[in-house]
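The chain below stands alone and is given as structure tokens, in the form predicted alone.
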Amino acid sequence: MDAYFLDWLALFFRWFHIIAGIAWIGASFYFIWLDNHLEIPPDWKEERGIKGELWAIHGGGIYEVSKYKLAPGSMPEVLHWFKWEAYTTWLTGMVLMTLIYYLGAEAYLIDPTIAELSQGQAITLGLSTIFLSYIFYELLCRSPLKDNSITIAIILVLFGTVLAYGLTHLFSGRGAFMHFGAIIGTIMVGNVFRVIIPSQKALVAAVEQGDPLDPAWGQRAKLHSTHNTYLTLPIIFIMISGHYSMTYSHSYNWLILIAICGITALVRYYFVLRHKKINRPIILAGSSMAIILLAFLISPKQLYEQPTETSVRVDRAQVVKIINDRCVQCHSSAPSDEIFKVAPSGVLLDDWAQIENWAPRIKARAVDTREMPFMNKTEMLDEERELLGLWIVGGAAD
């Protein structure tokens, strides 16, 4: 398929994916907030089987919300379900994975400097990792350990760390991060499809048929819903991580991935506690300090020295030659690259004015993080990066 139309397909499904994701995460956040803000109802409501109530104001009106301990005596004619947001988010995400990382495996997923894989091998490894990881999670949640939340959390962190390390030693940094996100997304939608919705259907069916109600249905659904709420912030980070190469292109990208997932899950924990009127600012402060420390620890190591009077002078001809040899294949008004037919991010380097204009970005992407050229497909040398660094920080001569 023509690259232009593939880009339009990717745009449509990315847009659709974000819209569905906002709806899913918004509903998830709202119901966790709702559960944690329920108050003891008056006696007459308790006699009707109501567990908690909440009053709220929004959009110019006042709402009264009640939650039953199990279910009402009879089901209402209209009962709203929240499931298609989750299914649509996962389906559009997998379409995006196919369009970008599987059809474009040689450009986005396979990095020959990490592992020599064919397109078929990369796709098979990617899909196998996603679904085998979900099976591991399901078995863990059905094991005798299922009621020990701390043990489950420790095992999942250890498993995630091994998984992140393995993925980043199979695929490109971006490809590894996206697959880790796909694993989280699959676990989350699996929780909805295989646990939360079936439990709710069983509850509704029992009410309609007059059968005894089993509290385990609601308890199991609530447990997996809670798992999902702690996974939301990590997966949002992964969704936007492709724009920030200092994370996925770092030599310790697997550790950065786990650290940020852990920090963001901890931030979510802080807000869950706040819903319950438990204020632990130390959690939020500690998370903020951890992000700052992480940013400091992974800051790029300088390939060049700050220019002095005796520094090698870098003239325009040297810079232009490096850009022409290593960059304009993609970053041009008429790219010659077989994959990128439009300049990525609109960065054009056809003339000197454009090169000067994009100098800070060249420093960030080609010199500091070494993300560019993309997977170093034009084989830019360290010496060339050093010359660009010297020119950008002030050593250039016209």
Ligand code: HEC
Contents of the next structure:
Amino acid sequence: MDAYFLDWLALFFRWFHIIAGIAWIGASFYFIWLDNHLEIPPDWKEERGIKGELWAIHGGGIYEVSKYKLAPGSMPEVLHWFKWEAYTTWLTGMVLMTLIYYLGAEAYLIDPTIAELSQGQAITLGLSTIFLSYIFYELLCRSPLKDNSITIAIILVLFGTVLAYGLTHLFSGRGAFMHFGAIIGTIMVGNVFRVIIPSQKALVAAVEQGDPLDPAWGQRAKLHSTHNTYLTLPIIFIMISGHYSMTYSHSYNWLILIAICGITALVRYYFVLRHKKINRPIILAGSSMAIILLAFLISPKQLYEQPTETSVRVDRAQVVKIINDRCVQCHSSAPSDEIFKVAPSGVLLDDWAQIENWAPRIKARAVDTREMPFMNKTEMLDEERELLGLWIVGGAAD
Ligand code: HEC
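How about the form predicted together with the named molecule, since we already have the form predicted alone?
Next comes the full complex, this chain leading.
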């Protein structure tokens, strides 16, 4: 399909995906918050089997919420389930993956400097990693280890690390991060589909028939919903990481991915504790420090910061030649690249004024880091990066 219309489709599905994701994670945050803020109800409510109540004001109305120990004596006619948010987020996410990373595999998923894959191979590898990782997770949570949630957590962290390493050595950094995100998303939606919803169905059926409840369902649901709680912040980081190439294009991108997932999960832990009225600001302070430290650790070396007397003078013609040779294939009002038909990120480098305006970003993307040209498609040489660097630190005006 025409790259231009593909972009529109991707825009639509991204929009849809974000809306569904907000609804899903928003509802999940709301219910966790609700559960942790329930107060002991008055006697007359307790006699009806209510274990906690909560009062809230929103949108000009006052709400009274009650949570049953088990269930009401008879089921209400309308019971809301909250499951389509999760399914829709996953479905739109997979459509996005297909539109961007599979149809555009050459541009976004395959990096020949990492692995020379064909489009078919890359897609097969991508989909099977998602599927097999989910199967691994399911088997682990059904294994005899299931009663030991700490062991499960440790195994999952190790598995995640191996996965991150493997994916970043198969795909482009960005493609690898998105696949890692898709695996987390699949596990989360799988938990809703395979465990949380069935356990709720079992609860409703037991109440309707007046049967006693099987506690095994409740335990399984708890393990899986705890996992979902801690995965929400990491997955949101991964969703937006595609816009921040310093994370995914670093040579240790797999470690950065795991570190950020760990730190964001810790932030979630802070809030879980706080909901239980345990305030540990040290956790929040520690995770913020860890992110700042990480940012410094992975910062690109500033090779050309100090121009000296003996610095080579780089003249305008040299700069224009480099940009023409290596950048305008994509960054032009009429790109010649077969995939990028519209200048990516609106960066136009057709004339001198534009080149000067973008100088700081050119330094950030093509000199300090090697993120541009995109996957070095135009085979830029190190000498050329050096010349651009010298020109920019020399004032970028000549
Ligand atoms: C094959 C196409 C292609 C080529 C060639 C290319 N780019 Fe890019 N460029 C992209 C894409 C795609 C993006 C958006 C994704 C991203 O930001 O990683 C982008 C984004 C950018 C951005 C904007 C984002 C920001 O960080 O502000 C800058 C600046 C940039 N490129 C500079 C360059 C320079 C300088 C060159 C030449 C040395 C170059 N690009 C060559 C595809 C290309």
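Numbering follows the first chain given and starts at 1. For clarity, a rigid core is taken as the largest C-alpha set superposing within 1.5 Å between two forms. All values derive from a computational prediction rather than experimental measurement.
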| item | value |
| --- | --- |
| C-alpha of Lys341 off by 2 Å or more between these two forms on rigid core | no |
| Threshold 2 Å Cα movement between these two forms for Tyr30, core superposed | no |
| Core fit, then Ala353 C-alpha moves 2 Å or more between these two forms | no |
| Rigid core superposed, the C-alpha shift at Glu47 between these two forms in Å | 2.5 |
